[in-house]
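One chain comes next, on its own, written as structure tokens: the form predicted on its own.
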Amino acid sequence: MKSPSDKTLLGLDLQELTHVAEQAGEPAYRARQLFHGLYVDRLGSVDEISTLPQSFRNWISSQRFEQGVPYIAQHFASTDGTVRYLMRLSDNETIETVWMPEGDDGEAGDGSDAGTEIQKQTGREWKRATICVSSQVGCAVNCQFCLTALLGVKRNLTAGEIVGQVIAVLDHQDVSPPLERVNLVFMGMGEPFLNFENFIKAVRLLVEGVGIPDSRMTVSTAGIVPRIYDLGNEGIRPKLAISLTAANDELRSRLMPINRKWNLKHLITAAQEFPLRNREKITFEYVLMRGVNDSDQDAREVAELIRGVKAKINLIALNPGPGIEYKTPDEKRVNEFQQILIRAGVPTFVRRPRGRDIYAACGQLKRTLEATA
């Protein structure tokens, strides 16, 4: 099977592109032009970077360098405006990326987009949008309520494949700079902190090249505690979200086996010690499952567990799917759970599901080839 090419330009930083230019006998400023063409202008091929001399473009072609933007094999449009993209990589593996627009009705998006189709039908323009990005082919963490876990893990994505998802979606949605209306959430397939080096490199390229501020990015982890500390040491970094889903070790270890390695004591300590920026909070994500972790007592335990952490909670009613044994609680139970946390002084929000009808909602990404559940 073909593996990711070491001749891929996307994913190379300025220093690495300078080395490419030097190999071709070109001055260093050509690397800056190449960087600008790849990331800022998002040109489809090196031949389109007209600031580069034809001789350099010919040399790049002769060396069989590839651009490296993933190919959109299929995309599925939801009735709520979400779009799920199935992207094919150079080794024929596939991943999923989701576009979630927020429309004129003021409803926030965090899923995918029927974007182009919906806008053509309604004439509405989105005010903000969120792209949900994958970091691995599959996932190794094995959370018992997540369809991606059923795939296992094939490999890590390269920095270029992570950046390439964003570029592919922006191009498909015809989004031009400036990109201050675009949010990124690293909450797709995979555990970003098990691919930390490539993930962080991609973040830098997205900030310095593509032009999306890190203040508009959030990364979610199931609880890889050492990498939480590493993230806190990064000068350029997304905001931190932690998938919590249970307030005691016995239940969390059953639902999220990673808890057996880094338990709640270690996880909460890492959250308490995480260096927050001005007005920043850690987000705890809590997937509610009927009769499993959605009782009044569970809510009180959550409030007590995170006491002393500058945080907010996002409640996610389980998004169902084949192979998942757990059930979705009704809306009344979700609201009651939320109110207990709010009364305890914890800012708590219910995340509205996006793209359930196309398997694009949180926990549903499993490279499904159908458009409807």
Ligand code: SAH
Contents of the next structure:
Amino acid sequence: MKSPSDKTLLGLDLQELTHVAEQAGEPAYRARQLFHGLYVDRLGSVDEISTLPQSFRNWISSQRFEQGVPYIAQHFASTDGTVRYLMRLSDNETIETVWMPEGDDGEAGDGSDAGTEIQKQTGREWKRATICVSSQVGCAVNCQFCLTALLGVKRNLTAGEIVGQVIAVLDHQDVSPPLERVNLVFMGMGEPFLNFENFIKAVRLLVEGVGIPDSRMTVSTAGIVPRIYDLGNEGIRPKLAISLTAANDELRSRLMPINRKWNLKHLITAAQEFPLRNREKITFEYVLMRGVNDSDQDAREVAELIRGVKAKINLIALNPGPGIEYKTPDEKRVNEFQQILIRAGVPTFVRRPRGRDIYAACGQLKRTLEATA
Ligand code: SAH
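Given the form predicted on its own, corresponding form predicted together with the ligand:
Entire complex below, previous chain first.
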């Protein structure tokens, strides 16, 4: 089996591409042209980067550099316009990436579509779209309600594989710059903060190369507290979302065992100390499970817990799946839960599931071909 090649171009930043150019005896501006061809123009192969002299292109292929966009092995389209992509990587591992087009009435920025009906989308009629990006093959975090957890973790994705998912989807959907209607959420398979270096490098390439501003990106963590502080120190960074899902340690440790390592006190302190930008808020995601964490009392505990954090809440009714023992609450309960939080002064939105019929919704990504067969 091949491991991710160290001769993959996608994922290299300008400095690293400059090094490649130097090796070929080319001046530094050739690296900038290469960077532009890879990330801005998203050309499928180096041969197509016509600004580069043929000699440099030949040298690159003689060195067996690969361009490195993940291969779309399969894709599934939902009735709501969502498309789930199964992507094959160079070592044959597979990951999933989700394309979610929205009407004109969704809430921008973090893939949420609060309190609105999603306009039925077909083909390429969309006002705004969100790409849900994976950060690892599988996941090590073991949240008890998430299908990805059942896989365990195989490996981290490289920065090139993270950027490559976005490029593969944009190409497949025929989206060309300027990408002002595209949002990214790092909420696919894996825990981005357990692959922090590659994740943040990918963010920089997506901002500086592909051209998606970091203000239109959101990263979600299960609560890897030291990396929350690290994110706060980054100049270029997505907005922060934290998967909360329980407002007391006893329940959260049961549902999200990572809470035993970094409990709610540590998590909420990190959220309070997170350096927010102008008008920015932290999003807390709360997966509602019937009879487990969806009572009035639970809602009041949530409001109490996050008091003093500049935050909003996204409620997600559990998306069910095989091997998950928890149940989805009915809509009435979800709405009542939302109202308690709103009355307590917390902006709270309900995230409607996208692409449940094709197993593309939150917590359903499991890189199975059988799931929709
Ligand atoms: N590892 C990161 C990002 C991936 S999960 C994290 O945990 O935040 C993205 C979101 O999906 C998280 O908020 C997670 O709690 C939620 N989720 C996981 N399983 C789910 C399920 N079965 N139904 C609904 N949401 C789920």
